[in-house]
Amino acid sequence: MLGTMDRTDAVFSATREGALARWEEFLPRASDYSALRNRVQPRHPHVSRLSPAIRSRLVTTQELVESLLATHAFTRVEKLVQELLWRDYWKGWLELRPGVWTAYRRELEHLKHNGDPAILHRAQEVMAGRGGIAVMDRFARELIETGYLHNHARMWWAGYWIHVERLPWVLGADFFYRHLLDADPASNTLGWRWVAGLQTKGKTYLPRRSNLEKYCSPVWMEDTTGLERIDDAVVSTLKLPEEPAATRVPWMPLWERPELPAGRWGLWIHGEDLTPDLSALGRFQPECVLTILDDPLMQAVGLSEGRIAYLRHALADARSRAAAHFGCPVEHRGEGSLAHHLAGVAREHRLDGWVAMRPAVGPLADALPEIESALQRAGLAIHWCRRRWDELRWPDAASGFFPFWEQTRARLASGTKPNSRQGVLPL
């Protein structure tokens, strides 16, 4: 497993201070990203390695984009800006089509409990790094041991799982989600769907030997065992049944900061957004701040020890910063459900309820109806907030990425910093 959290944090920072230091170190080399980003090398020197911090919002897309544009010409870092915005696009796309996430989770549970035993056994072998293609097995072990894979390696491995092993994509997506420190419900699920050919009609991703030999470190390609299985002339697309178009739900605007009634309110900080102090909620004056390590939810999803350790460390960092920023009592709870702890701490501090950043589609959002009902039964309320960046960006993920990107690109390239709905980007 990961060993100590210190080892992991040395590579993937679980603190805001460490993440910002990593970004400052990477920023002078950001203009090289486009040329070098596809090269999969030991310790991943050509990428920022900030994706776990971005995923949990120890740092935000907005501040990284702002610093890029303040230090580099747009044309020199356009590809990096585009890649940063992919995560926002995926989140917006899934927020508008939550049924895709529900269907994925339903199919996953069905396969785990009713799947063909031979398929489930082979899936376990491949996940354990015993699939028979040396480089792919190395990637599987790296994922388990470090909680990370280079994006190009993720695509190769997902393509191998689906199109070579012919295994169900949902089981592979679940493997990634349980282990990747940066696993986001939207980017992980939709990325796997894209590789499978479900997300964009006619688009699949195949792991071709020539591509690995071009971009993967020679050290990792020395063992050629099994490479004949991904020879360019051998690999073929697995044709999956076409799906009906995903049902799109209306966008539900959420104020950047709720107008709270008079009373005593606490701030709940969760792992989906660890810097509410840097949002409009930074002006909020809570009676207390609460973080919760939700053991039942993590066990239900099956998160790895590495993911849990990273979250525990990042929550501790959030508490430290919140104590300094808000100047109020800071509490932490574990070994119990979210609803139980929210109600219990509210009683201890005589609160009328909680304020929190609303999580996007995913396991935590799935738990919200139960949380809201439990708090309501206890006579407590919860008020949700959303960052203005998300409020303005996510609704534009109505179709493909490139229409979404072109709207953004035009404004960034022109150097405008609009502050209205028409402007899209609240830089």
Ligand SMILES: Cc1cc2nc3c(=O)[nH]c(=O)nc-3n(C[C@H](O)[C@H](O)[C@H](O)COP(=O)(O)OP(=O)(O)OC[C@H]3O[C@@H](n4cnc5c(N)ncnc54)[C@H](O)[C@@H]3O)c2cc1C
Second form
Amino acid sequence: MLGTMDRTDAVFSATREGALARWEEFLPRASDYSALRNRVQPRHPHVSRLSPAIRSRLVTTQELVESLLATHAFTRVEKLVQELLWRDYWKGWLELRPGVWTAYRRELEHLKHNGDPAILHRAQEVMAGRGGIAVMDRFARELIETGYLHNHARMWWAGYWIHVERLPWVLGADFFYRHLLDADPASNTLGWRWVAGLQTKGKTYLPRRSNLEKYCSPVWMEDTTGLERIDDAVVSTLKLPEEPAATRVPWMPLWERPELPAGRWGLWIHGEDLTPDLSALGRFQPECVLTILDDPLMQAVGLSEGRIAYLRHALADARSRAAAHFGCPVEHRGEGSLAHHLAGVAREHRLDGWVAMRPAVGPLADALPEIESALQRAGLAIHWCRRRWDELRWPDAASGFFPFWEQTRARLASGTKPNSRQGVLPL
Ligand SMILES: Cc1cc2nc3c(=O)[nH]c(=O)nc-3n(C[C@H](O)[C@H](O)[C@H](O)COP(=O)(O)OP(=O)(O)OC[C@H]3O[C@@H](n4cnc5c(N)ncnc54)[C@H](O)[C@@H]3O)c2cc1C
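Having seen the form predicted alone, the form predicted together with the named molecule:
Whole complex next, starting from this chain.
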């Protein structure tokens, strides 16, 4: 079990400084990424392992893309830039179709409470690493013990779950979501839908023994128990849901420049974005900063101890950076509801309300209506900020990845330099 933060921080940085150090170490090898990234090996040397930090926005995809372009010719790092943009694409795609997340959560709750007991039992066995295919059982244990799986292993394992075990994809997606340190409503839900053949018409991911033998470390392939079941896999045909139409986001008036109504405002920093100091909010002068380890929310989605420990550590890092940047009192709250703490700390600091980064579709965004109305009842306002990078990129995720990518690629490859004044690539 992933017990100590020391171990987590050594492998998956839970601080901005650690994540940037890992990036500096990885950067010289970024041009080998395209050739080596599919190899699944102990300690995952060929990939950045930065996803937990990117997920919590200890570092942003924007700054990583800028750093790649500042140090390499575009063509030498194109694949890595593309993968970083996959993340932004999935975020935008789900933001434009929040109903896909709601439907997934609804189906999950339904299955957990009303699912066929034999299926639920088999799902438990496979998740516990007792499915009977040695290499897949190893991946299940790796996920539980480290909170990470290589992308190729995620594909193999999700494909095994859906097409070999023929288990409901939402239960597998939930297993990943609870254990991954980088658990992301967009990348995880849509990654699973893609493997299941629900995301891209005509595309399903079926694991192949030859592919495992080619890319998976021989150390992990020594035990061939059960591998013949992978040979026999046949695509399980799932009923395609109706393609959800992209709602042109009613982009709310988001606050880009700190021109709040006069008054006393606090800054709430949450795990969806741990670097508001590096956004438009960096120019803001809050009366206080608050972080909350949102336990009730975490328990509702059942996050693993490892993921909670990671968040606790990353929030502490955000507080120490915020204290240095904003020079105001910094508060932290643990147990109790988010709305309760936001109202309580606002009273203690005589605030008119809060300013925060707007969470993207997911559990925290689901909780916002309740939080907003509780604050309203307490006479408090909340103002949201969204990054310019997201404002620019997300609306382009209305259709497939390749139109999204081609548009971005053309601009990057034509040598467009980062706009130094705003630090935003003019995509
Ligand atoms: C079934 C399934 C579930 C997944 N669940 C998640 C999840 O919950 N959270 C998550 O961050 N990623 C998820 N991914 C995408 C991908 O597997 C991880 O982002 C990647 O393995 C993280 O490792 P890394 O940081 O070493 O990646 P690197 O290869 O070093 O890539 C750098 C960054 O690019 C982004 N990226 C790379 N590949 C992808 C991809 N295929 N899709 C989206 N973004 C990508 C990530 O932010 C990653 O950190 C999932 C993929 C699948 C197939």
